[in-house]
Every structure is written in C-alpha cells, then in structure tokens.
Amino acid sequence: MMIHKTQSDSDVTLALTGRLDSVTQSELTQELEKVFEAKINLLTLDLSALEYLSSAGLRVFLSARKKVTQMGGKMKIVGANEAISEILQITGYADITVMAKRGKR
C-alpha cells in the first residue's frame, strides 16, 4: 500500500493506493500517529485508488475516527469504489463516506 499525504493548515488528506489489509494496516496506523501529533480539524481518507479493504483496515478507520472525534475534529471518507462502498455501508461506515466513486467490482 502507498500513502500520499497532503495538508492544508489543520486539514489532512491521506490518499491510499493498493490494498489495506492485515499486512499493510500498520503503515496506515503509523502515518495516522504522525498526523495526530498535531491538532487537526478534518481528516480525509481518499480511497479512490484503494483496491481492497479488509476488517483490519476497517479497525484502523474506527480507531482514527475515535481519535479525530476526541480531538474535536471530523473524518470523512471519499472516493471509494463500488465494492469498498458496499463494505462501508454494511459495516456502518456509510455516515462518514461522503462520496463514492463509480467503478467495477
């Protein structure tokens, strides 16, 4: 998995590419720890190039959402393809998914 970080003041976007699973979740966890060292208002996870999401990745999202909320900020997920959007809906993450990218399963 690759992670591309962009930041504008206290808004941070992490664009994820590849697979987010039990093997790669530690990379995202480490990047999020760096992000949370500073006060942020908005964390955006851009899943436009994410091909696969496992339960390990969902746990990272849940943990990140809790941390952002504790900091008084917000988190949103954008760009998820159809298959990942379905996973997010089934698991209750639909309320933080702002926009779904239309794509093939």
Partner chain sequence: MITVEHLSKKFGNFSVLKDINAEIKKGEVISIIGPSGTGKSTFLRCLNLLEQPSGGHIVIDGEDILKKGVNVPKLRQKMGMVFQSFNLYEHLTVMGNVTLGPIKLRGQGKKEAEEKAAELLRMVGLSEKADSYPDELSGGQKQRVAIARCLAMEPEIILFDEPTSALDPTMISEVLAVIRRLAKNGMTMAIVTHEMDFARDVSTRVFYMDEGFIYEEGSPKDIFESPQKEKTRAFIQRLRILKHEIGSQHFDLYKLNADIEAFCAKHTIDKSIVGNILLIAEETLVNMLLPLKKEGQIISLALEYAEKRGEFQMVLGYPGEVYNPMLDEGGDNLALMIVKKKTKNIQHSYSNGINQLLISM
Second form
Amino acid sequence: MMIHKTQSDSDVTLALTGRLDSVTQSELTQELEKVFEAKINLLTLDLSALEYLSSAGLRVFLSARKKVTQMGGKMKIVGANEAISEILQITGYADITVMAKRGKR
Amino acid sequence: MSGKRIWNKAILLVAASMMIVSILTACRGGAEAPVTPQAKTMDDVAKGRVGVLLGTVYDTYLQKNYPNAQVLQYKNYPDLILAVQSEKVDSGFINCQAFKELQKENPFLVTLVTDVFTNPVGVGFNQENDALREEFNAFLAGIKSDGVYDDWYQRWIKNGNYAMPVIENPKNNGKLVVGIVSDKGYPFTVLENNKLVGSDIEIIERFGAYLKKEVVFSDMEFGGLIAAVSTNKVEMIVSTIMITDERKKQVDFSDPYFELSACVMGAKKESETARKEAPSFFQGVADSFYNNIIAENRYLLIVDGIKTTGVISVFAILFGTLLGALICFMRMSRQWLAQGVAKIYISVIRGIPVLVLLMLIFYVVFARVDVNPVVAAILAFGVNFAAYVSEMFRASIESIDKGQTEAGIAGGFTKAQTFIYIVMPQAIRRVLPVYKGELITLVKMTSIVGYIAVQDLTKASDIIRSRTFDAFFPLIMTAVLYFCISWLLLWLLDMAEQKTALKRSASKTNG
Amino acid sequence: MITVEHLSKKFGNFSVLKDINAEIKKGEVISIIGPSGTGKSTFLRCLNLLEQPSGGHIVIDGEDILKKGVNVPKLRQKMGMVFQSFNLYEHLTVMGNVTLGPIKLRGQGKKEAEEKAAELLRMVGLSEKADSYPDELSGGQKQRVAIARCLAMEPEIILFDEPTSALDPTMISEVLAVIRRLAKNGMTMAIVTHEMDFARDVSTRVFYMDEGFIYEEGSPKDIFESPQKEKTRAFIQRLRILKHEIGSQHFDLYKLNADIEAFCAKHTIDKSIVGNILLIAEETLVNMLLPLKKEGQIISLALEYAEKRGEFQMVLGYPGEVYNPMLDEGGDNLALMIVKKKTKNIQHSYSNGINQLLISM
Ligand SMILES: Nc1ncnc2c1ncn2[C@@H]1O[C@H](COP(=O)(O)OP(=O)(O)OP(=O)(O)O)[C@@H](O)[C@H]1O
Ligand SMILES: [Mg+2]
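Would you mind giving the form predicted in complex with the partner chain, to go alongside the form predicted on its own above?
Up next: the whole complex, starting with the chain shown before.
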C-alpha cells in the first residue's frame, strides 16, 4: 500500500493506493499516529485509488475518526469505489461520516 | 712406478694444502682490509632485511646470533639475487664460493662481509645405511690421499674451471640413486648443455665409478632432499649440504668433503647507472630469447618440461575424472557405507593443501615403494581433482529434473540406461563450465611437482633462470606456456564436446 | 488385459491405496476422477511399477507382474505414460525424444525410427517442430510430443496422469483432441483427469476414486448423470478445487491471495468475485480462526468452484472444540458483518474433532 499525504494548516489528506488489509493496516496506523501529533481540523481519506479494504482497515478508520472527533475535528472519506463503499455501508460506517463522491483523477 | 706415484701425490697434496691455506688467508685478509667502500660488519648487516636461501643454515645462524635481523627466505639464487638487486632485501647471505660465481654474471653484486663463518659440507645417507656411508668415507679418504681430491678442489673451488673430467666407470654393479638439486648453481651443480656438471656431480660420479655403479640423479628441491633420503627414495643426497646438528637427527653425514664459508652480499647503489646502455627492446627480447632458449639447447629442457606438465595434467585429469565419477556415484548411493566413505573422502581431501597431499603421497604413502614421482604426482593431483569434481558432478546430476528420469524409467529404460541416455548428457553439459575452470586450476597446480623431484615446466624455467639470471623472460615464457597448455586442453575438450553433439544446447542456453 | 486385485500402497504408515480392484480390457478408455490426494496418481504409477505396491496383485495378460523375476523395464515398454509436467528430454530435439526409445530399446535403425516418428509427429500436428528443442515449444506442443514419444514404442496401453492440468486453458483442447483421436483408433488408455466434459465424452468407463478405493465406477452416463453414492455426487457437482493449508501462526496472506488469484484467473472468474473471495478468506482466517489456532494445528481452506452453476464454495476445516464463529456474538463484529453480507449461506458441522465451515457465495 502507498500513502500520499498532503497538508494545508490543520487539514490533512491521506490518499491511499493499493490494498488496505490486515497486513498493510499497520502502515496506515503509523502514518496516522504521525498525523495526530499535531491538532487536526479536517482529516480526509481519499480512497479513489484503493483497491481492497477489509475489516482490519475499517478498524483503523474507526479509531482515526474517534481521535479526530476528540480533537474537535472532522474526518471524511472520499472516492471509494463500489466494492469498498459497499463494505463501508455494511458496517454502517457510511452513515456516520460525511461522504463525498469524487471522480477519478 | 708406484713409489713415483706416491711421490707425485705427496707433492700435489702439499701444494694443494698450501693453496687452501693461501686461499683461506686471502679471504681472511680480504675481510680485514675493506674490499669495497660498502664493506660492513655483521652488526650493520643484521640491522636490515637479510635474504637467505630456503633450507640453508644461514637462517638459523642469524636467528641465533643476530635475533634482530629480519630474515627473508628465497627458493633459489635467481630469486635471492633478484631480491638483492631490487632492494627487497638489504643484503643476501650466501656461501662465498657460489657468490664468486654469481658475481661474474651479476657485476652489480658487491661483497659486504666475507667469511662470516665456515661450515663443513657432507653427503647425506639414510640412517640405516651405514654401509654406503662407510664406503663413501673410504672413497673420500682414498681420493684425498691420491691427489684426485686436490685436483678437484683446485679446478672447481679455486679456479672456477668447470670442465667435467672424463671418469671411467664400467657401470657393471647396478645403480646408485642420488638426490641432487640441479639448479644449485656454480660451482656445485648446474645443468649445462642439458648435462649436469659441477663439483658435487664430479664427486658423485667418482664415487659411482669407485662402486662401479651407474649414477642415477633424482633432481629435487633442496627442501625435499632430507625427506627423500630418509624415506629411501634416494640412497644418498649430495648438494653441498652443510652439516648441522639438526640435520644429523634425520640423516647421517659422511666425513666433510669441504668447508663452505659464508659471505654477505649487497648491490651497488649506482648499479642502475653503471649498467651498459640498454639495448633496444627487440634486441633485448632477441637476446633473452637466445640466452634462455637457444643457448645450450635449453629449449630441450622446456620441451621436456612441457611434456611432463602435459602428461601429469592429462593423466591426472583422466584419473581424477574417473575417480570423481566413482566418488560421486558412491556419494549418491543409498548405501550408507559408500555414502559415508565418499563424504569423508571429499571433506578430507578438500581440507588438505595439494602440496601437502603431494608430499604425503610421495613420501608417506609410497615411503617403502619405489614409485616414479610422475606417477605419484598424477595420483596426488587426480585424488585432489576427484574430490572437487565429484561434488560438481553430483550438483549437476541433481539439478536435472527428476521428471525426465521418471519419464525414462516409465518409457522402459533401465536405471542405468536412463542415466546414460538422459541424465548424463545433460549433467555433463551443465558441469562443463565449472569443470573447465577446475581443469585449468589443476594444470596450474601441477607447477609444484618440483617438490618431489619432477622436472616440469616450472622447474625447467627455474633451472634456466638459475643459469641465465634473467628473471623476466623465463617467467613470462612459462606463463605463456601454461596458458597454452590450458588452452589446448580446453580446445580438446571442446572438440570432444562437439563430437558428442552436446554443443548445441550449451550455445543455446547462452543465447 | 490388466486385472488389479486388492492392490494397496502405503507411504510409511500412510495408507494411500487401501484395496483397489479393477479390470481394464483391451480397447477401453478409463477415466479416473476424484478429489485431490486420493491416490489417483499413485494408482496409475503402481500399474507400471513406478511405485512399488505394498500388497495385492497386478496381472497383465495372465502374468502377475509383482512376482520376482519379471523383466520390469521390458514390461514398461508396453505401457506408455504421459505426465502432467511433460517430462521431455531437454537435451534432445523433438525427433530425438520420439526416436530415443525405439532406437535404444527396440533396436530400430535410425532411419526407420525417424520415418515412424515423422508419421507420429504428423499425427499430433507437429511435423514442422521435429528439429526444435523442448524449450522452444509451448506446453500443449510439449504434451503432444510426449504422447508421440509414447506411441513410438507401440504400447498396448497408455497411462495419462492429468495430461492437461499444467496447461493454459487455450492449449488444453489441442491435447485433448489428440487423445480423442487415439481413443477413436482403439488405443487402450487410463486417464487421470479433472476435465469432466472430456472424461464424459471420451471414456468407456469412469472410476471415481476416494478414500483409497475405487469408490464408484460405471459408464460416463452413470457416473456423471446419476452417481449412486453421496461422495461421488458431491464431487461431480463441485469440481474446481483449490487447497491451501495454514500451519503457522504467521501465515502468509499474500501467498494465499496469490494462489486464489491464480486459481480464479485459470477459470476466468470475474474480478469482483475474486475480490469477494479474498475478502472472505481474510476475514474468516485472520479475524476468526487464526486467533484461536493453537501451535501445531492446521487450518485447511478449500475453494470449490462448481463451473456448471458458476457457484463458489469455501470450505474451512479447523481442529479444536466445536465452534461456529458465525454465531459468536462476542467475536469480531466488523468481520462477521462483512462475511455475512458477502455470502449466501454458511453451514457449520463438526466431526472427528474437526470443525467444518461451508461458505457458499
Ligand atoms: N512418494 C510419496 N511419499 C509420501 N507420500 C506420498 C508420495 N506420493 C504421494 N504421496 C501421498 O499420497 C497421497 C496420494 O497422492 P496422489 O498423488 O496419488 O494423489 P492424486 O489423487 O493423484 O492427487 P492429485 O489430484 O492432487 O494429483 C497424497 O496425500 C500424497 O501426499
Ligand atoms: Mg496426481
């Protein structure tokens, strides 16, 4: 998996590429830990290039959201493809986070 | 008649002894009065690096008396002189007699110290061969009393007249095998016009005539002499061997036939400038070529050396390959005993340096057997080769995928047929590149056979070097010849490969 | 022609063939089908003694070949064998491969053997490749050469061990066509295969092997349309199988993924389905079964694809107490939800200390 980070002030966007599964989730966890060293206003996870997502990845999303909320910020997930949206929906996750569809680059 | 002869002898003896005394005093005198401005004392010499010949007593002498001297050992005179000339050492420890000769050919050599000490020289015998030693002592006493010895001394040691006298020998009493070192140097032993001459040679020939035995020379490295005589490979060893306590433990010496004095030599500092104007390159090469190859028919020596190296290489390769195949077969067998033997063989042989293996086979395994050293060399190199190639064979056989073997068996071939028609051709093809490398290694490795008195190409070039003192040409020539031998063998292998139609896939897999 | 009685074969203590009884008559084409690891290859290899049977009799033309003193290599010349992995002689050309046996074993002259070989190569459609080397051929071409190589020995029977399993789908038919032709010409053959349509078309009889026996045998119609026994039926309906065993705690998810992807690619399965399979495998293994797995226990995963119905089934076998993770409310909710959403039906069963989870998609 590849993580591409862009930041402007306290708005951070992480664009994920490849597979987010039980093997690669630790990479994202580590990246997020770094991100949370500073106060975050808006955390955007761009999934438009993510091909695969399993519950291990979902768990990382959930804890990230908790953290952001605690900081008084917001998290949003954008660009998920059909299969991945389906998983996000299965877990009810889609309801609690602001979703924004985004076209592919 | 006989009275007159005795009279003559007496006169000669007196004359000879007077001469010896005068020579000795002359030498002594030389040491006291500075011969050259560079003359030094032993204390000066001992401060620097001192070159000595391997297996001589100088090393021990220096260690005992001048423990601070840094001693470097060289295999033969040409190497030692080269070291002195190129200032790898500050001085060279050498016997005065040889030095005198060397100085003629190498004018840049100068005496630093003369007659440091003297040491008796004797002929060595097996410790169980008192009879022969006693005969030699009797012979020595005889020639000392009849003037032959004095004549010998005059000619070789004093005057440096190298003509070998004609020695009558009916040769009807069998053979006398004598270990010598053919490149010992003037005046002791040299190969001149491909014939051995020198003071030692004359002594042996005379002793042979005395016994009415034909003398058979066995040429070896100085370091191998004592081993050779104590394992009865030769009956006696004659190479201006200094009698020392240490050597006495292993061989019995005859009465001394001569006292050798030790000198220290150095190189003239201005030797470079003092040299003649260098001839043109081509002239130089032509001169070298003439000196090293044409003069005294030295090419014969080289041709013989090539033959010997070739014979040893080819037969060691053949023998080693067959033995290697056998070891490989045993190693791959399911029988634990055969497998164990092969495993031990491989690890033991691979753990022994070839030189040691060679000496072990010649001096220990065949200690009590009269074996041609060439055969011993073939065995040693073959045994070594086998240990390496057997593992190569195994690896290549195992690399052939089992499916093909199975297809062969299922197709009605017996195990042996499957191996011969299907596995082996592919295994050979795969092993060839590494096998060729090993083969070249073997050819080069044979250059150590000089240790067991085989005159191979390296030894031939050493002998030539000991006569011409040309370091460059013989070495380059030897290198080129070794390359040619390896190349020729590879070429032969290639031909065989093409004949057996194994070639295509080899070229294919490369492409 | 061949009669097999009470044939058994053990590897150490592991009994692969228990009691095989069969008869192959001249001109018959026998297809041997059955789940992986049930001893089909072993049976075939016992017939030509590539494996030494542990017991029983194999009688060929009235002679018991397990007796001492039988000339086994001679016997094998009459029984060709075609392998899954072709096993061509790499150092010989196609022509060399086909003529080696006749020249060395049957004493044919080079010319005679080559003429015969040319004819056989024409038959398998490889006349132009006579001078090529095996590494210059495609898999299908290699297998056809292997068949020609067998035929050159004029065998009385040919044993095929999954002749098309190592081939790309595009090459399977060319090999099967050759075997079909042989069948038409009356060649006696025994074929281990997973190509069910082919087995049904070409064979005169089908052996279904399971549990070390010939579990059921009959005409292709009987076996494929109305199999009598439960196991046979189950096998006939789900035929594409991928097996994977997980032994260590730190299992390699990506190795499993790669295996599944390769399996699916082979059967040209839609990408979205592959994604679902991967997801279910990960969720069940990583989040449900692996955390409970004890040292030394083995979890098996089998992916079964019933081509006919386009249905997938994943069978997970795991030792231990009775445990159905799908009922485990205290377990991982996210994983459970994902699995439930992505599957049609999940059945749990338990026997002999092994849990089995049958996941239909
Ligand atoms: N040489 C051997 N040593 C030990 N076990 C073996 C050996 N050969 C096969 N087996 C075992 O015997 C069993 C039967 O193997 P076999 O290859 O006959 O199965 P198969 O029915 O041909 O399976 P597949 O369809 O996968 O080819 C397997 O469990 C295998 O692990
Ligand atoms: Mg099989």
